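Listed next as structure tokens is one chain, alone, in the form predicted on its own.
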Amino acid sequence: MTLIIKPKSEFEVCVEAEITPEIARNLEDAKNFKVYLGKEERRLEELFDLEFVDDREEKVILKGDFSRVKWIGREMKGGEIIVEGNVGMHLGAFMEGGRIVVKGNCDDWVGGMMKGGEIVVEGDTGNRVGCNYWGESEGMKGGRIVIKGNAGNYIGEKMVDGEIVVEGNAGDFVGSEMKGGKIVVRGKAGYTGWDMKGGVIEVGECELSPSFVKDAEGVWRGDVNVKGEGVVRILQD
């Protein structure tokens, strides 16, 4: 089944609902799925129209502003969100499998210590893809994350596995921390690497930190302030 998802009216404050393309599979469950206007506990049709369509999909399509709707995703572990419009915060935290498409921008924390699956953001997003969460010694352990536009500071911070490419250009602290995996900036990146334990960093332009050193392949290591093993190149036009 695929399930349509319309916001009845704009949201003044910020909305909570761990979407996943598991409430499609049957009408009633959806409709009283727990969701949550601020700190009250709402039933998802109370704040959203829903149409299904009898397909053969694991599919949920968000239309509208969904821009202050928050953690859409969350654990997801296979099947198809595609929204269609802007989304909020935590999107795809957690996230196992299968595959998420915003046709829109997205706000901070994309792909939060995601795990598996994809997703793709046609737009921009904001700070920390692909990162830890507070208090938490590593970030995005598997998956990849493709952002089209340009995104903010600290993607990929304490990174242990997977791809996040930014088809634009990316704010400070690029892959700080970074573990394992693989950051690509095709356009211009502020400070990049800092404290990089491993993992490798491809980018158009970047600040790096003199504890990176350059070995005779052009390629930059470190950090070496930690003892990492790092990899910086600067693709070439």
The other form holds:
Amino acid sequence: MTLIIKPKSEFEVCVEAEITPEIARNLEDAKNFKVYLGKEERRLEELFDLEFVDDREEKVILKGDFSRVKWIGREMKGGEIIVEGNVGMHLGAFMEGGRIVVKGNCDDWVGGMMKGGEIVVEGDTGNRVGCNYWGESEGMKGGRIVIKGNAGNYIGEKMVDGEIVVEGNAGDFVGSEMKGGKIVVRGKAGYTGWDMKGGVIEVGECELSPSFVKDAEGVWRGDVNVKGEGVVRILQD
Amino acid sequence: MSVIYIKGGIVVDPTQGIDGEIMDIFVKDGKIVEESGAGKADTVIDAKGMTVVAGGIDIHAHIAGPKINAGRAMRPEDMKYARNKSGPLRCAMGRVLMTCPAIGYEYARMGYTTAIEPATPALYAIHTHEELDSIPMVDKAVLPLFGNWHLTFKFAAEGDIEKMKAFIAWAIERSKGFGVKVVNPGGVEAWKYGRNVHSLDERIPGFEATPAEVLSTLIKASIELNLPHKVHVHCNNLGVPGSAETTAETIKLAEKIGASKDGRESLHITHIQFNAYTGEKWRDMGSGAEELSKLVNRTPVTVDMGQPIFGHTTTMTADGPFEFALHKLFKSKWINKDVEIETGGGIVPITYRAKSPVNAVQWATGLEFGLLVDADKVVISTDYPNGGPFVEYPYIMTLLMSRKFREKEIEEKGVNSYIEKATSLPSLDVERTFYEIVKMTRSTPAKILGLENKGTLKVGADADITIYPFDCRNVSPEDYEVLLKGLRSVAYTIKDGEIVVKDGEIAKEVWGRTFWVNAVKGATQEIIEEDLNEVFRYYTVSRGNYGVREEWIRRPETIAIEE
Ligand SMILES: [Zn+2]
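Structure of the form predicted in complex with its partner chain, given the form predicted on its own:
Expanding to the full complex; the earlier chain stays at the top.
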């Protein structure tokens, strides 16, 4: 089934709503799904209008302003979420499968520690896309994040596997302490490759860490400071 | 305050020799009272089929102060687990390291009503009290660290018991502390030169004293001062093969000195598991628990287990050189701290793995102590957070009560079979009775701490009560699942005469007292004036600004020792 969710009002404080396509399976469960308005526990239908379309999908459509709604798609394993506007922090954190499409912009922490599935953002995102949460030693471990606009600082920190594609520009610290996987920034990026241990970065133009060495094929390898075997290809070199 | 009748419960109270009798308990104005003095009940709890015991007491858990706070900052990945995030209670976070509200709530939900923070530099006691004041639900106290303080070394070297008495009394008054904690005496000082001390008779760098002299003078002074809780020691050589020998020598020091004036023990060896390994290398490491338990049982010494729990945790101790060794061993993050002329400390995250032979031996060794030491002398602890979260006490209680559960855990967790060779645990058929478990979590720690109104259901005692949702006379070691479930989720916790937990959930947030000991009348303070003024030339704070004033503490309660 498809579940269409619309906020009943503007939210004065942030809402934490770990909405996944699984909740579209049953109307009663969806109505009673636990969410938090600040520190108060609420049922989903208290804060949002819910509409069900009886089809063969497992799908959630978010309509309206979700820019203060956090943790959408957390740990989601399958199905699809379509966000028609903007969305708040931690979209698709720990995601394992399925697909999230955002027609607007995202806040920070898109796909934090994601393991699988796909996130497509048609607008821009904030900082820390596909990163590790504070204190964790590994960031994104699989799946794919595509950002059609621009991304903020810290893209793919401590990334282990998977792929992040930014069609526009990115900020500072792309692929810091990256261990594997691939990051593509088609436009410009700031500081790139700091303490990179492995994986591949392709970037239009960037401020590469000085501790990289150019090989015979014109590919930069490093970060030598950490005996890294990362590869950076600067497309406009 | 209200009057509560607890009707028809099955009461277990070792302090009165009551083992599973159906009785009524009456509570009024925060105390346990006679029926005749109770008056009309505001609340009647029908405890039929339930077990009524005193509130639990944690004798050793690092719940407040600079160490756990630095640990929280160092491990944001441990802090992101939400235990409570909505409702009238405060946000409670943390997997093993927890926030202050989480610590209070989890103790209460487990039926515990008192907890002792066992290691704070007196210099930082102000911070520790601020944090203790942020922990709801439980009564608490803090033990300042003496074992590496320059003044301790000086008075130990001079063998001056009178000065040591004056110094102890001064320091616990200034820090609003409860007793004397010693961590690796001399070793933390040696660590400031990149070294450690390896035996009780080695000279401490820069001083004329040895760890044995430090311990002996502190024990003698504590006995003479009549402190309610005597010396609480984390022995030298902690956490290495061969440490069992050092522990045995430490116990013998106390044996030589003898018991306290009131007949109670004169030394508490904390988290003894971590200090009880035989062998010379990790490869031939084994458990010294059998021998040490025999020694503890016949000497004026008590212990707590320091039971490791398989899984993630964070170690934190004033034992700086030990933490450095852990950091080298596991290549994990590390914090080191030097506390002026008082002490030091370190923090390192670790994981106890059932399949690791070393961790398996540690796990088995802790349990051996829990099974082999007299229930009047051993207290359940994990040395939170060093061995793991205190919320696992019900799990430890069940392991001690059921051999079948131990066998199941060994099988299911795949505990390394090296324990068959290196420990006696697999062959031990000891099963603790519920009565003994109540001792090990209530009356024994209360006795060791000298808290007469705790750990008992006697008339006049503090109305700190746990009601378990099962009949302790009917659960057999075979039903370990029932036992574990019942111990994990109490029916009621009553704190100072108020129901604070009902059916495993917090019913009311309350604020406990902070006990501190005033023993200044027990010693001549003037004799250390010059010594104090001399060391304060080297402190970052002046003597006038050193310490914690009673009015800064939320609910202080003085235990005054009259000479
Ligand atoms: Zn400890």
